[in-house]
Amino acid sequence: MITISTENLIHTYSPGSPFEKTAVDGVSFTLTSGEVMGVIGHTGSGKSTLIRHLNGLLKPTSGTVKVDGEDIFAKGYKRGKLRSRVGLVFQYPEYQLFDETVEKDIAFGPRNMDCDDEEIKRRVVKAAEFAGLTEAELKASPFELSGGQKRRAALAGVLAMEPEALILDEPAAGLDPVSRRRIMLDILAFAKETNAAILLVSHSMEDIAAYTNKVAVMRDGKFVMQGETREIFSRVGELAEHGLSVPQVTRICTECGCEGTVLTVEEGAKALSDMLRGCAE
């Protein structure tokens, strides 16, 4: 079990200079094991800066980041071990691939954790299974893979450290719809089996609606909305005020007068079918 929390987190770049900019401004939230939280907002709203605090890559200007109640920037806290508990997958993580085979690349993290050879092999096999990688792909050079395969290989490298929390910055960006769905389902499968906490940053309202259970809306470094996913997407007008849309299926069903807030195509098909059946009766 893991609990990650921030309290009045502030991060200012280049303080005291003409280029001073506050990228994260007073953000407070909590993420616990088993939760899948989405963070949405326009480019430049502070999302990527925020998540880099959660495993200690960035130090706050003020405020706190706590894991299981301990301030990770307190004197004596061992942040090296934290990075195996809180895995961070950057946008376009395939650019982080470097070894001669996918298998060796995935093994890099566990090896740095001083796992023995047997444990490394177990973790590589398990991570490859979660990420949907074949034996042939494991033996291949990462640079021979397709874009979607590279993305899964990079994800497997983080999963092999068996993190208790997984922080993802646009993990499906640039992928075709089939690859996009596959990688998101891989992430959810990992979360379900391990009870990991997941934080997903995405510009895709469809992904956020389909795969998360709570959402925070970020604007100008602040969380301007927080709540359960269905409740947030029911506030169409407020989202529009922040320059954000709802999933297309949500908008269509709302305009058609369907009951409740529809989040997925499957829910939309049922809602429209029920509405048409009611009209026929």
Ligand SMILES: Nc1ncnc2c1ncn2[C@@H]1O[C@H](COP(=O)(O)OP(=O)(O)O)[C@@H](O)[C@H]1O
Contents of the next structure:
Amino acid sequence: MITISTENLIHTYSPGSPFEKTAVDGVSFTLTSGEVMGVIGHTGSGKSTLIRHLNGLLKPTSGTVKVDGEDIFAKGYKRGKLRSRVGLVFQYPEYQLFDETVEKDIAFGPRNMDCDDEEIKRRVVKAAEFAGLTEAELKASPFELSGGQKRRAALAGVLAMEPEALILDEPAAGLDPVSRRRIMLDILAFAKETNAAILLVSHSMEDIAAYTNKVAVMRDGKFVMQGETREIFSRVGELAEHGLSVPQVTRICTECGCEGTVLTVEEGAKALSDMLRGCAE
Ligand SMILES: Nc1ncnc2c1ncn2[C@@H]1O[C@H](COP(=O)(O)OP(=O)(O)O)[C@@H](O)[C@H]1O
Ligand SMILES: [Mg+2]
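Hand over the structure of the form predicted together with this ligand; the form predicted on its own is what we had up.
Starting with the chain above, the whole complex follows.
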């Protein structure tokens, strides 16, 4: 069980210089085991800066980051352990693959955690399974893999640390639709089986709608909207004011006058057929 929270988190880059920039400006939220939280917002809104605080990589200019109620920047707090409890998958993580085989790359995290050989082996096998990597892919050099395979290898490297929280910065960006869906389903399967807390940064409204249960909308460093996913996507006009759209299926069903807010194509198909059936009666 893990709970991560921020309170009035502010991060200013290069304070006092001509390049001063407040990238995160008073963000408060709580994320706990079993939740999948989405963070959406345009490029430059502060998403990547925010999430780098959650495992202690960046220090707040002011405000707090707490894990299980403890301030992770308080004196004496052991932040070393946090790197494995809170797994951070960076944007384009495939650039961080470096070892001669995928297997060794995945083993890097558990090895750094001082796991013994048997435990490392177990974790690599388990992580590879979650990330859908085959035996042949494990033996391959990371540089021989396709884009989708590299992304899954990088994900497996973080999963091998068996994090209680998984923070993902655009995990599906740049992938084809099939790889995209696959990696999202892999992440969800991991979350479900381990009861991890997930924070998903994404540009894809479709992914956020389909896979999260709460959402924050970030703009100019602030959370301008925050709530349960279905409730947020029902506020179409407000999202538009922030320059954001809703999934196509949500928009079509709203325009057709379906009841409630539809989040996925499956829900849309049902809502539309129910409505048409109603018309026929
Ligand atoms: N290392 C840095 N130094 C100075 N400014 C930065 C740095 N990283 C990001 N920024 C600025 O902070 C703002 C937020 O960036 P970022 O957190 O990357 O947003 P997002 O992930 O939403 O695109 C942007 O204006 C960006 O230019
Ligand atoms: Mg970013």
